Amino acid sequence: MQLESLNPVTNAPVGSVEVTPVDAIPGVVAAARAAFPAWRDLGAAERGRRIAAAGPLILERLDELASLLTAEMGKPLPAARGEVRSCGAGLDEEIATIVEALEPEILEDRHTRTVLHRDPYGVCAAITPWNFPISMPHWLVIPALVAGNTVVLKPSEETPLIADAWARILQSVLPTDVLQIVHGNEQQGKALVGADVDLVAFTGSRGAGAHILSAAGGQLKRVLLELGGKDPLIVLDDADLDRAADFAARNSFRNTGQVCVSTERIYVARPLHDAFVARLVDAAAALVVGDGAQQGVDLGPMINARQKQHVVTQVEAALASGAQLAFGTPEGEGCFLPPIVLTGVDHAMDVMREETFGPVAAVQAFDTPDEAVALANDTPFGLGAVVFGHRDASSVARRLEAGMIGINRSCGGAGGSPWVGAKQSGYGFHSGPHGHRQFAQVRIVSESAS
């Protein structure tokens, strides 16, 4: 049976891959487990050296892979090129960081000398989404492999081709069965979670993450979950309006809003509200929507008609409940939607409570910083958050219930920072030395001090 991938612009087939039969998945995992001892025994440095050989191979195929990514997922070609390039160009440095993070540590007191080791779990199931279809597998699979795990990757059924192409490049430099790929829908994902794996690393929706956690809990499997977000932006009364509006436009509409840390809720100090909205509308109006394969396009299509309808339903419900459309329209041909700016929203509306994952910026006024913090925290999500302002920005930021908070900038941290969610946006975390260690089991070996 073939899994066909469709271009979201034309709905024409891009290509297909073979669906992995559900009853074949235990055998795939068994092969990964058989390959594990030899891979584990190589040591982190040698494993890293072998994996690093994939970096130049990715860069050699940069144009081909970027074009495939755009055709399959829809994002503009420059963004696709940047995503592919990031997976190849920085691989050596990334691997060195992972190897260093996994180094044993010596702990000593007057009586005991302890060596803290970070060993692989065994077989890791990596389940990844479609919005960054090469970066997301890369961020989970590479540290899992360097840590000494073997990996079975199940990419999104929406973008199987680019994930398959990336995985095959890695397979070309790895021993047999160290990295395998399973294709299919949620049936294959559930079968993989239920198979004889030791660690499940997942990026995707809160609902799917909850199912994985429940399914894995019966056997106490280790689980790393990066889940959805409903990220707030707070614009305080002393904020630089131009910078804040520019950030809001970029972060609300980038990748057509299909980003886990997209700005979806914007809270603006009441005296600045109208001026901020005017600037945001101007920035939204300057964005070009179209086929990501064409030059000059800023926003491509939604991934599919189902995701577009989810966004349209939220917007139309908000309008029916009294919200105003400051810019855009919940209409568009095919899978396209223009950037949308809503005002007059409140927390009775789904658009302010449930993940939208589309090109919508919803703006609500507030009167005090305390009110802004309460509104921002009024959500089960807690991935990212941003504050623009000066006098109270730091104190407001420290009261936000998110894993990553930016002040007058995006929420992503300095090099080496983990990618981490709070509340129901994360269970474990990845990236940076602290995140890389999540793919390893801590063991201590102690002896009497001489």
The other form holds:
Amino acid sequence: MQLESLNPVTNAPVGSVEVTPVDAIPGVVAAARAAFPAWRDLGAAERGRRIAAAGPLILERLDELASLLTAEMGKPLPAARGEVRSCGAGLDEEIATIVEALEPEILEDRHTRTVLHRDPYGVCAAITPWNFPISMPHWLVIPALVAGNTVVLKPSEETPLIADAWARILQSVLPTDVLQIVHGNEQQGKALVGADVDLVAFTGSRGAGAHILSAAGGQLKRVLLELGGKDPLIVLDDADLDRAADFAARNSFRNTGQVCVSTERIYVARPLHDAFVARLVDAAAALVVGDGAQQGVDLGPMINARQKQHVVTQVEAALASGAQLAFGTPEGEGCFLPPIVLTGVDHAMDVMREETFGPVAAVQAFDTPDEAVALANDTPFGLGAVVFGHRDASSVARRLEAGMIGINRSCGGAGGSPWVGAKQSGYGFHSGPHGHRQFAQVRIVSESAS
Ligand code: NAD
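Since the structure above is the form predicted alone, I would like to see how the form predicted in complex with nicotinamide-adenine-dinucleotide looks, so please show that one next.
Below, the chain from earlier opens the complete complex, with every other chain and molecule after it.
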């Protein structure tokens, strides 16, 4: 059976891949297990050297891969080029930091000398979403491979072509069966989690993550889950309004809002509320919506009609409950939606509670920093959060229940920081030395000190 991938602008097929039959998945995993000992025994430095050879091959095909990414997923071409480039350029340096993070450590006291090793688990299932269809596989697969695991990747059924093209480049520099790819939807994902894998590394929705956690629990399989978010932005009364509104516009509408750390809830100190909304509306009005393959487009389409309908339903329900449209409308041709600014929202509305994953900025006024903190934390999610302001910004930031918090900037950290969700946005984490080590089993070997 073929899985057809559709262009969200035209609804025309971009291409297709062969769906992996569910009953073939145990055999794929068995092949990964057979390939494991030789891959493990190469050692991290040699594994890294081989994987790094994929970097220049990805860059050689930058234009072709970026066009495919845009055709399949809809994001504007410059963003697609940036995503592809980030997975090819500097791959050798990125791998060097992973190798370093995995180095053994010596622990000694007066009686004992211990070597702490970081060994591979075995077979890793990597299951990924469509919104960053190369970076999301890259962030899980590369550290898993460098750590010595063999990997079976199940990319999103929405973006199989670009993930397949990327995986084939890696396969061209790897021994047979060290990286395999299975295609399909959640049925294939479930079959892979249920197969004889040792570690499940997953990026996707909270619901699917919860399902994977319980499915893996029976055999205590290791899981790393990077899940959805409902990120707040707090604009304190001494914030630089232009910078705060500029950030809000970029971070609510980037990738048509289809980013796990999109700003989805905005809490503004009441005296600044109207001026902030006016600036946000101006910024939204300046954005160009259209086919991401055309020059000058800021917002491409939503990934599909279902995701668009999810956003429309939330916005219409909010409007029916008293919210106001400050900009945009929950309507558009095909999979398109304009940027939407909502005011007069509250936490009884789904748009302030459930992940939207669309181009919607919802703004609510607050009276005190304590109230802003309480509103921001009133969610089971805890991925990113951002505070704009000065006097109380640090104390507010420290009280936010999120894994990644930015003050007067986005939530991502300095080089070497992990990508980490708190509460129900994550279970384990990846990236940076701390994250790379999540793909390895710690073992200690001790001897008496002589
Ligand atoms: P999704 O959960 O629907 O699907 C993700 C992947 O899991 C797909 O490959 C899908 O086929 C598979 N899948 C679905 N149900 C499964 C199950 N029960 N068992 C095994 N596999 C299953 O998510 P999506 O719609 O592809 O992506 C959007 C979601 O991903 C959003 O919630 C977004 O916030 C989240 N996301 C999180 C991060 C992060 O770093 N925290 C990054 C990107 C996206």
